[in-house]
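The chain below stands alone and is given as structure tokens, in the form predicted alone.
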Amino acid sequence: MRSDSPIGIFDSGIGGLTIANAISHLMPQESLIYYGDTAHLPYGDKSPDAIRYYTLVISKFLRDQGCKAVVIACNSASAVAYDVLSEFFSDDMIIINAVDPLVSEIIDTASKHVGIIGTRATIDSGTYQHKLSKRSSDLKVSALATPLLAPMIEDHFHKRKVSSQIIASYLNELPLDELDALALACTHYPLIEEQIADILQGRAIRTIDSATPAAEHLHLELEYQGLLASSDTPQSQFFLSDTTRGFQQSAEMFFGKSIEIEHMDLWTSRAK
């Protein structure tokens, strides 16, 4: 690994954006490649085995582009395939996952009761609960899938009014009155985090997301091992496995200047 290799950044869509922006600001110098599996959107409704095996297919690719490190930046990714990417790439580059780090940044809140709202496939396996449990047994964990809610942010339906009925209808089914925090186990979710703040008006309640703490743990990551890069001309690279508008138009919003993708199909081994 050097210090001038790219940083791997995968999603199924936009939702990864959110921690590649923080990346972007955190390490400015830093290059990017941001792979969005858009023909395989979302995540969070295929089964662990299929999650699996798209991940692999990616890092591969990122590996073979000569990433340092690559950042699952979709929870349901991070919940049911970091263990066996670990297994298969650590020895190439560093692997760094979206739950790890938003479970730190909920354990030390000190909150007492805390709810999660994620995929089906992230709040199905379990992973936050358990690792919440083993950290803090103490810590009460209210968890609910909000299955609509993804697919909603990358259609841009999140804009409309009807959304702010769909989060709320949600948000109603956790014992609100009793948290003192909220984590956001997704990472389309920062987009909506202002109408959910609306709702949540008036109670006492933090949102946490794991856009910022993933950028954080990458950047000690690379701190520790002596990888931070020094470049003064970084590049972004994106590929998407489907080319969708929404997708430019939220890569556009996020990092403020035109934006170049490339159509890599990694399942026909067709690029256009």
Contents of the next structure:
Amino acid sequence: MRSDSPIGIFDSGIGGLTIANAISHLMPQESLIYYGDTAHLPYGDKSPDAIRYYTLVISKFLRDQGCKAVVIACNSASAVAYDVLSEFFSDDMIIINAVDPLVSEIIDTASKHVGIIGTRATIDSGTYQHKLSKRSSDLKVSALATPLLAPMIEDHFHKRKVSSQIIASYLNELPLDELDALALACTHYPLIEEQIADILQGRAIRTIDSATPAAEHLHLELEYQGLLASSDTPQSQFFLSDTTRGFQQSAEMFFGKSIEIEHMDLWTSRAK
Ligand code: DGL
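Mind sharing the form predicted in complex with ligand DGL? What's above is the form predicted alone.
Below: every chain and molecule of the assembly, starting with the one above.
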């Protein structure tokens, strides 16, 4: 592993850009390779085995690109595939997941009762519930699958007024009067953080997400291993398994510059 090697980041679509953005703010000298598996989106409705298969193929691609670290910028994949990806790739690169940094943030933020929203894959895996109960036996956890949200955000539908009703309808299923924190356990959800804040207005509930905690966790690991880059000219590359309308627009909004996207279907081994 070399300090001037790139950092690989992947998600099913635009959600991982929230973590990529936090990384490029915290470590502007790092080169990034982003892979969006838009052909298989949403991950949240796939079986754990399917998610493990997709993410093994993507991690192999990122390893072959010479990445020094890979960030699983997707809670669904982090929840069901982190162990297998670590087993296969941790000798070659640092593997960071989105769940553990958010679990630590929840422990630091929530005092009595935390609500967790995420995809079906994340919530049904019980990963958050299990990791939190191991860290704090006193903390009450209310977890809720909110499967419509990631596809809605991916399609930029969250900018329409009706989306607030969908979000509110989900949030009202949580015991809002009892919560002191709400964890956004899907990397797509920071994009609707303002709407969530509007719905929770007047309640003392702090919303927390995995973007900054994951970037900080990566920074610590790179620093510890002496692998922080010092380049003045970092390069970023973006690959998608299928072209989608919204991705380019979102990536350009996050990075504030025009972005070139390469179509890279790793499953048919055809680069177009
Ligand atoms: N952004 C991803 C997550 O954090 C996945 C969304 C999806 O593809 O369902 O879970």
